[in-house]
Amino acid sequence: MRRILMLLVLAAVIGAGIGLWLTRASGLSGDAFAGLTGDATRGKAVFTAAGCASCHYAPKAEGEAKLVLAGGQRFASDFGTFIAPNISSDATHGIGGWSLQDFGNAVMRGVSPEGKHYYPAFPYGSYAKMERQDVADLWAFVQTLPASDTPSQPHEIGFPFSIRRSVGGWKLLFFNEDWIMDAATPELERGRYLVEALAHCGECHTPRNALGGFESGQWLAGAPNPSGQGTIPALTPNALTWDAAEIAYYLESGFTPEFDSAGGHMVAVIENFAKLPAEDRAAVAAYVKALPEPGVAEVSGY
């Protein structure tokens, strides 16, 4: 009996060790940005397409004040309420003391400079597909923005979701750098990059399972609004009948073919897309029109 007990204890210790190793926070390789120099001018376009200010400006900020990335906006979910942190250039309360490597690890891997997991409310699962030059350019631009000494607020998340180590298990199950849909033309490739990576459209428009991962075969098929109010519409052909020109115009103006207008968080998305080149809006429209029906096998990457 004693020997069996010792074997059970040993197995438990080994299992715990394997679990800790598998759920560790792993960043990019140390040479991920070797030889890259960021360009703030290009980074501004990346910043706009990625919608960074839309989540990180202070509540009720308007106009140029939206470039002060003080954080504080609240995002409800089934797991608790996430509060956007200060990512301004302040060295104490923001990310001004980070390196490009720190920034890349956060954006592309969801890992903090202290080696801890970020919650996937930060859409690093989408940003993981970003070009590393774009990350370097984005970092160069973010450093030019005003500093804010507003402290970041802790997320309002209960047990067991408050255990950050558990995010390592989530990453094992759902973190995936593969593209979701094939892109046969340069226009579709650009549209895919905008939809799947920079603009992270799937984070809102794709339904999730009980653990918060994307529902297999339901890419951009619509989802419940995390706030509990209404639903995020589907972009798949069974639900969205707009033609490509109508989609592109909506992304520029916020007006639908039915003479309605964008509401909710989509207002901020429209503000960002309106600042992008017309070719980018057309590329997104082409991508959306190329989507298969939900559940069709041609959509890969799950």
Second form
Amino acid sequence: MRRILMLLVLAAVIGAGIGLWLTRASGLSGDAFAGLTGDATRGKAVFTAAGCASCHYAPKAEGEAKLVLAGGQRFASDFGTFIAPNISSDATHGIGGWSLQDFGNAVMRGVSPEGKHYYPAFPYGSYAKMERQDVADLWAFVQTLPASDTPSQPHEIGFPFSIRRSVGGWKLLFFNEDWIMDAATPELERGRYLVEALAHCGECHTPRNALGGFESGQWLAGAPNPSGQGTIPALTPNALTWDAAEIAYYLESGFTPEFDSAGGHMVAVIENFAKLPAEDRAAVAAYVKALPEPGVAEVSGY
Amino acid sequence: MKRAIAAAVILSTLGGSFALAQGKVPFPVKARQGQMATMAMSLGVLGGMAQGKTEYDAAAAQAAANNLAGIAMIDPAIMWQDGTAEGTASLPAIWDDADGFAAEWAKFVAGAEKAAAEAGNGKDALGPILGALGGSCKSCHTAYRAN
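What would the structure be for the form predicted together with the partner chain, given that what you showed me was the form predicted on its own?
Expanding to the full complex; the earlier chain stays at the top.
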């Protein structure tokens, strides 16, 4: 009896140890950015395409104030409310004291300089597919932005998700750097890079399972709005019948082919897309038009 | 006879539910939905020309812009009467933040006036007009429409 008990305790300790090891926060390798120098001018375009400001500027910021990444916007979800942190260049309250490696670990792996997990409300699951050079350029640009001494607020997350270690389990299950769609042409490749990585479209347009991972075979197939109000529309051909030019015009102007207009968070997305070259909007449109119907196995590998 | 009664019952049920469905939509809701549709149609004329889907026609562009300017003259307080939010995309903020809503409407009025003044000046005038009008659509829909 005692022996069985001892064995059980031993198994529990080993199990917990493996669990801790599996759910640890591991960043990029130490030489991930070796030999790369960031270019702030190029980084500005990456910044726009990645939509960093849209979530990190202060609530209701207008004009130039949108470049002050003071944080404070609230994002409701099934797991609680996430509050965007200060990522301005302030050394104390922002990320001014970081290195490129710290920045890369945060953006591409969701790992803080202290080695803690970030919640995937920060779309590092998409940014994981970014080119390292783009991350270096982005870091160069972000450092040029104004500092803000607004303290970051804690997320309002209930148990058990309040335990950051649980994010390790999420990563184990859902973190995946592989492309979701094939891209046969340079335009589709660019569209894929924008949709799947930088503009992180899937984060809202793909439905999630109970654990917060993308539902299999439902890439960009539409989802309930995590704010609880309304739905985020499907981009798949069963639902979206706009032609490529209409999609590109929507991303530029916010007008649907029927001349209804975008509202909500998509307005911020359009504000960013409107600043990108027309070829980028056309590339996104081409990618969207190439999407299969939901349920197709080829795109369920995430 | 039985058949006639059955037919009468079916007809009256259909008629009744039809009346009910109609009765469910308050008049101001119908009116503002029609107003929005008319705005979209007029914007579509300008947008189609701006995108090159249709050829620029100064008279048609001016007529569409005039429509928008006309719609801009309708008092929003008549269209968004208190108590008409239910079952529509209109958010309670329209009434809770009447000043903010009025400020958004004023942006549309400014855009429509710009359109009426400039739409006849050539195809290149349409981009800035659509930019101004589209900006007012987006900001108002973000704050006051369920998306």
